Amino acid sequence: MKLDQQTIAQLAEHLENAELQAHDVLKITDDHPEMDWGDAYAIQNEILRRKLARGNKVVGLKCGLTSRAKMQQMGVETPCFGFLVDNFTVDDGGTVKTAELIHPKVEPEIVFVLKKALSGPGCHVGNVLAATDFVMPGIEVIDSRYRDFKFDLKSVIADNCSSSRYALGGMAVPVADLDLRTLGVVMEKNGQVVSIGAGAAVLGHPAAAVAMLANHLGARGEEIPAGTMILSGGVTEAVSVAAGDHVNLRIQSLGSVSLRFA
């Protein structure tokens, strides 16, 4: 790590204030080009510490930038990982207040819920499928705190991978009879199809993203606990939304989930 603890704490406060006050900032590597990957996750962890100190609860984990479309859209080459807390949760069919966000976008997600803990190193797709209780459809609302959604990978990791809101819906389906790679995904905005994809767009198999998360945590001496809910990453590129929009996601065999924006 290149940054001292005081700088890490200041950057965490800077980014979380941007989230809570819904204003954008410049990417932090502009002022701290020496930042390394350890610094980026340390800033993210400090943001989590701040939220937990205020009474928030962790409700899940997320994989970000896991599809080739998203990597190309954001100009990065490697996935990233973040956390989800309780006040990010929106009910299926519920409303997201755009005044609380900066420039929201939506992504279609295949969501995993584990029945067994997962740990790395060496975690692979088979381990993930064996540890999965069920999968379901989810919409993630991402909202980078960086101006014009312009960032590098270290900056977005520090910003908790643009996490802001999410909704789960559809059916909780065991994975035994599913080929997650071939599940068709259709997302509509205001009744018009805006993105189409399949599960294989996420690293060839969405369980591969969860395996990468387990290996990432394993390298830090941590694991994914049983019962954890995990957003495996956007199947397609993210789609911008604004007040008045209605988004509906349908995933083959899993059902649908929707959100409104006000």
Ligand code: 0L1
Contents of the next structure:
Amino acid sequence: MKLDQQTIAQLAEHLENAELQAHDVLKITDDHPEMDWGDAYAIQNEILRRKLARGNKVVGLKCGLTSRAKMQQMGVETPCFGFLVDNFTVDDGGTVKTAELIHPKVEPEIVFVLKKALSGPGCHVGNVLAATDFVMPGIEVIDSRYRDFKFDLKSVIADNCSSSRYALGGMAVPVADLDLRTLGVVMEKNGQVVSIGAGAAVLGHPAAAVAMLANHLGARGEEIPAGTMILSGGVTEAVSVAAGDHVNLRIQSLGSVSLRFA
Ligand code: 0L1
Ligand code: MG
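What would you give as the form predicted together with the ligand, now that the form predicted on its own is on the page?
Then the entire complex follows, led off by the chain already shown.
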């Protein structure tokens, strides 16, 4: 770690204020080029600590930047991991208030819910499938706190991987009879198809993203607890949304989920 505790706390406050007050900031590595991966996750953890102290509850975890389309869109080469808290949750068919956000985008996600804990190192796709209770469709709303979504990987990890809102819907389907790689994904905005993909866009198999998360936490002496809900990462590029938009996501065999933006 290159940053001291006071700087980590200041940067966490700076980024969380940008989230809560819906204003953008410049990427933090501009002023702190020396920060390392440990610093980036320490800032994210400090944001989580601030939220828990305010009474928020963790409701899930997320893998970000897990598809080639997303990595290319954002100019990075490695996935990242973040947390979801209760006030990020929006009901299926519910409304997201854009005044609370900076420049939201939506992405289609295959969502896992575990029945058993997962721990790394050495966690693989087979372990994830054996530990999965069911999968379901989810729309993630990302809202980078960085101006024009311009960041590097350390800055975006510190910013909790742009986490902002999400909705789950469709059906909760056990994975035994599904090939998650070939599940078709269709996302529509205002009735027009805006992105199409298949599960394999996420690291070759969406369960590989969850395994990567388990291995990432394992390196820190942590595990993914039984019951955890996990967004495995956008299957396609993220799509910008604004007040008045309606987004519908359909995933083959899993059903659909939708959101309105006001
Ligand atoms: O969920 C995601 O894949 C987003 C990760 C952060 C990068 C971004 O804001 O696009
Ligand atoms: Mg995502």
